[in-house]
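Only one chain is shown below, in structure tokens, and it's the form predicted on its own.
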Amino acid sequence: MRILILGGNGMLGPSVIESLGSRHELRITDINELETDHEYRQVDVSIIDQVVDAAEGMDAIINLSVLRPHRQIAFDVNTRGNYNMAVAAKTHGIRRLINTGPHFQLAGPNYEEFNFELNSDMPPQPGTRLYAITKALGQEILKVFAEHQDIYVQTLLFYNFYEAETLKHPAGGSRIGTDLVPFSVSWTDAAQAIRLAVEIPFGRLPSRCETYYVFTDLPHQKFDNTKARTQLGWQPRHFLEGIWTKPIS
């Protein structure tokens, strides 16, 4: 399969490239320069012509791009970027779009503070945080395209990533002996979920727009990752117990 990756130089990009690189033909894009053995193009996801041009000849698009703090650029990347991806898919007849984002673009404060066993088929309530609401708007755009075009959209929602061997967090240092935040997962398990979403036959998808919660099994069960397991066949290999298991002195 020929796959376009948007935001390939971001936090999750290297793991996804490693997971897909030996199985598919990749075209990697990012706003920054990137050294890679795969085809690379410098693309600003907020510029529609660049995204459409980069998508020519592709069979699928994976959007890993993200911008959090700046109001205008966050909208341009998180919201407009998804619109540009959808237009590129329609232009070139690409049927498979893989979107990624934070869990709170669906489950904002109202859910997190008062509910239990939250699942990825709930009505979205992202709240008012910039990152969450711009990502949620981008997801709604993809949903509209899926309803009116021959396009399949799969959205995978994450939050915290850890190195499976060292239990280190991207913010730095080990979190051993601390409470594990929901939606924690190893980089490799997250990338595997994206690979499975890319490779699942359309006939096994219940609809043209599906959303998955992706995180390791956690003891408090506030959120539910059953759909990723049953529909994608995803199984977390790294359970990260060392983070939440406090040593007995």
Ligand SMILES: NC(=O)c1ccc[n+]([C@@H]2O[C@H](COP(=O)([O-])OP(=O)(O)OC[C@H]3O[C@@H](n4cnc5c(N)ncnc54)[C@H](O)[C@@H]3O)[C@@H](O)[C@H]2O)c1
Given for the second form:
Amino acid sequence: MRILILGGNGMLGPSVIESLGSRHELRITDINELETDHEYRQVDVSIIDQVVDAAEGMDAIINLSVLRPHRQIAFDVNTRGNYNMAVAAKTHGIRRLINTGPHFQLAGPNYEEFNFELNSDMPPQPGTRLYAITKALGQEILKVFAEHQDIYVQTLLFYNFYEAETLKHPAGGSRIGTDLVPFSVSWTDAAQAIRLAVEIPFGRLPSRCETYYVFTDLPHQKFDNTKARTQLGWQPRHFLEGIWTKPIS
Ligand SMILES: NC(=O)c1ccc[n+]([C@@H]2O[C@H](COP(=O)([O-])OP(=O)(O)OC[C@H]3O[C@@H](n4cnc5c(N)ncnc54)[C@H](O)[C@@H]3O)[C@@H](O)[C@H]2O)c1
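Next up, the form predicted together with the named molecule in place of the form predicted on its own?
And the full complex, kicking off with our chain again.
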């Protein structure tokens, strides 16, 4: 498959490129420069012409771009970026769109305390936080496109990532023996879920718009990953026990 990746030069990008690179033809893009053996173009997702041009000749688009802090730019990247991706798909007849974001664009702050078995088909309630609301709006735009066009949208939602081998947190330091947020996954398992979403035949999807919570199996079962497991056939390989099991002294 020929796949356009938007925002491919961030934290998740390298794992996604690694998992797809030997199986597909990649056109990686980002607003920044990137050295890679794959085809690379500098593309700003908030500029529609750039996204439409970059999508020419592609079979699928994966959007990994995100901008968290700035009110205008967050809207331009997280919301308008998805609109631009959908217009590019419609323009070139691309049927497969993979969207990504944080769990709280669906679950919002209401569920940060006590709850369990929250599933990815719950009604969206992102609240008013900039990151969550702009990503949630972007997801709604894709949903409307999927309802009216022959376009399949799969949204994969994440929260916290770890280097499984070292249990190292991106913010730095080891987290062994500390509590972990109830929604964590290794980078490689996250990338594997994206690969499976890219490769799943359309006929195996119940609708043109599906959303998945992607995190490893954790004992509290706060978020339910059943859909990623059953629909995508995803199996987490890293259970991160080193974090949530504490040594008995
Ligand atoms: N890293 C996390 O902890 C985390 C947690 C939950 C969800 N996510 C989601 O995972 C996905 C990937 O996130 P990440 O961790 O790689 O984020 P990141 O911030 O590391 O990378 C985002 C990428 O988007 C690019 N970008 C920003 N503005 C752009 C623009 N205008 N045009 C093109 N590219 C632009 C950046 O240059 C960067 O390479 C995102 O959808 C994010 O919401 C990440």
